[in-house]
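Take a look at this single chain in structure tokens; it is the form predicted on its own.
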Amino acid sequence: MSNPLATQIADLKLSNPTMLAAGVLGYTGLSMKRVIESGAGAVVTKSMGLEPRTGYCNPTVVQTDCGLLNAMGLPNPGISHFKEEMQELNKLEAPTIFSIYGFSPEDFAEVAKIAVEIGAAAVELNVSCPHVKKVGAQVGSDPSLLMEIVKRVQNQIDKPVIVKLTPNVTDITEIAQAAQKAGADAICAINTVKAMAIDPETCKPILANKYGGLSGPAIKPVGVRCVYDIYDAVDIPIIGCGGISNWQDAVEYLLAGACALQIGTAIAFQDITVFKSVTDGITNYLEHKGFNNIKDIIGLAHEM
């Protein structure tokens, strides 16, 4: 009997559509494997670059009331050193998909060829981060920057390419279909929404970037519409990603056109168990509603 969970993204095979998403519990390989070991199908790491970087001065991160809102400036050790992690991971059968960002095209080409050497999947370009400048969200507003980017990855390695996209654009189609024509395997919408705190006591903003990115329930009504947008404008596998907390939230994705979802802020607020009760409660809607797999209800809000 095949797996009624099962999905796929270009080369890349999933045994259930849930990721961990960038960002959260992706330093270490023995935390990612125990995200694998409760149920995720990938998990995608840290985003890195060529060299170490320490990210913001504290504080980075501010709980609201409806997600979080964070803003930590990509740190990270440098690709290289997530070697020895992958030893940990290259032993499980989900596979490990590498967030990447650099300064440049080159930057990216070169962090993508390191990531394949040790063990990559696949890659994510993080052409969407919204607080750090001169990469993520100003490079993936610039629907020229990005083709370049995507295509220098593309020749530098032979694994599937992920874009994961901004929602911080005026039109996101347009920045999806730069993304396809360069030749992306897939898009991932989105990543977190530019936002801000301020503190009425002491009167100045409390993050100590000023900006930050919102994650988390608040988002998920955007992250939807984008997928839902993006499903009609390009023919490439669709990554949802932005405030999915249960399995009504990534069966909303699944409907929009979305064939696999990326959880993060929800394990903050649950624990990894999340991963579980998401797939348990899509295997039950589709034996509820009598569909036979997952890709009977992908996009299938298109047809309503």
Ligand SMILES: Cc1cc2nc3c(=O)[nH]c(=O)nc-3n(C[C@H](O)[C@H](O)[C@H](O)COP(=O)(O)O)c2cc1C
The other form holds:
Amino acid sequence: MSNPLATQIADLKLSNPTMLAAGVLGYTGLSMKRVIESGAGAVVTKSMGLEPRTGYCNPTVVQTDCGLLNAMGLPNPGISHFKEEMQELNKLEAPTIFSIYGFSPEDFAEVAKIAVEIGAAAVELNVSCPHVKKVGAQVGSDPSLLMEIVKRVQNQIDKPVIVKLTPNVTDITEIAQAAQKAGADAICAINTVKAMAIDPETCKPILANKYGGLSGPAIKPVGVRCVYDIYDAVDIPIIGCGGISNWQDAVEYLLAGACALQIGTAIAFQDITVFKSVTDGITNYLEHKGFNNIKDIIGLAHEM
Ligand SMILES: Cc1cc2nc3c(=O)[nH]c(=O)nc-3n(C[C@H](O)[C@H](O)[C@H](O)COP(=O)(O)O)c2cc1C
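Okay, that's the form predicted on its own, but what's the structure of the form predicted in complex with the named molecule?
The next block holds the full complex; its first chain is the one shown before.
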């Protein structure tokens, strides 16, 4: 019998649609191995660049009453360091996707090349980080720069290229279309929403960087809207991300048009069992509603 949860992003086959989102537990091979063993269909690494980066001073994370606010500053050991970590992951069934960033299109292409050499099944371009200047959202708000990056990466590697978009733009569909035009294999929507928190006691912004990115339940309706809009604008697969905490959230994203789902903040508020509870919930939902597999519900909310 075929697996009702099986899904695909370009030629990347997943046994279920759930994936670890970039930046949450994606620093080591062992932590990602645990996530796969807990039921995730794929894992995405912390975003990595060519050189090591320390990131910002603390405080880098603030808990709000509706999610997390973070400005880590992309701390990472540099892409080459990750070769050793991959030894934990190479034997496992679920693919490892490398989240990468660069300070120029050439940088992105170079990091992508190294990522594939050390075992990436696909790369996810972080052009959406809301708090590091010259990389991230600044790039992901500029369609022509984004196109150049995607083209360069595509020319460099023969693995799927996923473009992770920022919601902090006027029209996310314009950026998604630019990514598709340049040859992206899939879109991931969304990264965090630019936000801040101020401490009434000190009268100052709490994060050392002042601004950060909001994740978790507060941003789910924004993510669902973005996926819904992008689904009408492009023909490539969409990975939904933002505020998924349970199977109902996951189904909402599938109905909006996502064919896979990334989970980040819910791991901090619950634990890594969230992958199994989400996939079990989707399976029960499909059975209960009489659907054969998740393909039957992807984008169903568009059929009015
Ligand atoms: C602490 C933290 C670190 C993150 N680091 C990255 C990162 O390195 N690269 C990236 O593309 N997204 C990063 N993100 C964003 C997540 O991958 C995800 O897009 C966002 O948190 C929304 O999903 P969620 O609500 O399920 O967490 C980070 C999020 C958090 C909370």
